[in-house]
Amino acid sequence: MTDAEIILKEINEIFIDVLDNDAIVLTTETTSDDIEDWDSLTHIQLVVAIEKHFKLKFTAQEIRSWSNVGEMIEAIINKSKTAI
């Protein structure tokens, strides 16, 4: 398994637990258009999970230029590097 893969099984459960919904399964490239409950407060509540999950904190820029979970991702996996 990749770091990608396996951060997207993390964010996954993440989505699951935050948007209590057991069916979501999350790829690379699904937005907030795919989720029935990803609307702007609960954008805010999973960002907030991510970065307490990943011990990590994102500017409002950064969040902003997020349009998919595969972006999300990229980011988890850039932070982390330079958090190093």
Given for the second form:
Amino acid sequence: MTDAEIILKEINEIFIDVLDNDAIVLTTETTSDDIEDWDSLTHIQLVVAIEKHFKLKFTAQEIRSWSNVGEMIEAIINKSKTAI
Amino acid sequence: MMPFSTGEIFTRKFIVTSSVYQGFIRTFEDRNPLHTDKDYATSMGFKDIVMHGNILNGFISYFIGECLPSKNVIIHSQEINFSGPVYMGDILTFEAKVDSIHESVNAVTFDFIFRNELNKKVAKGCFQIGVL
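Please supply the coordinates for the form predicted in complex with the partner chain, as a counterpart to the form predicted on its own shown previously.
And the full complex, kicking off with our chain again.
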């Protein structure tokens, strides 16, 4: 399993927990339009949960640049490398 | 710039007065006998009628809305676990500690605890606020 696949699996669990929806199956192409309840408020909850889980902090600009889950994963990988 | 720092602690004392108790019942109409009937409450093992747990949530609302360094805040989420009864007249010490700051989304998470005069924990939990 690649780093990206592991992170995808982990953030899938975060999405299920935060959005309280066991049916969520994320792919790198998933966007907020694909998931009911992924709105501006739950997006905050998701980012907080992701930052806590991966022990990372993003900037507002970084978050705004994400257009899908794949870019979110890419940002997590890049941040993790910087943190090391 | 966030008006908080990680690990920062805020404390506040709250008293469950008759006025708070009566106001809660008048507003929400929860007259469960545990909260209104002393004989029932004592038969259940409590020393007196038990105050509604959600009165503590009202104190948290006041704390967030009125006592933090900035009034430009909104509650995102709140979670509470009750671990002991609160009685009329109890003086509760509320302590909230900044757990994490998420500047990317202007959010701050806190852990909190309520203790009574005997220093016994009666509730604990966490909440998240947004800084507007």
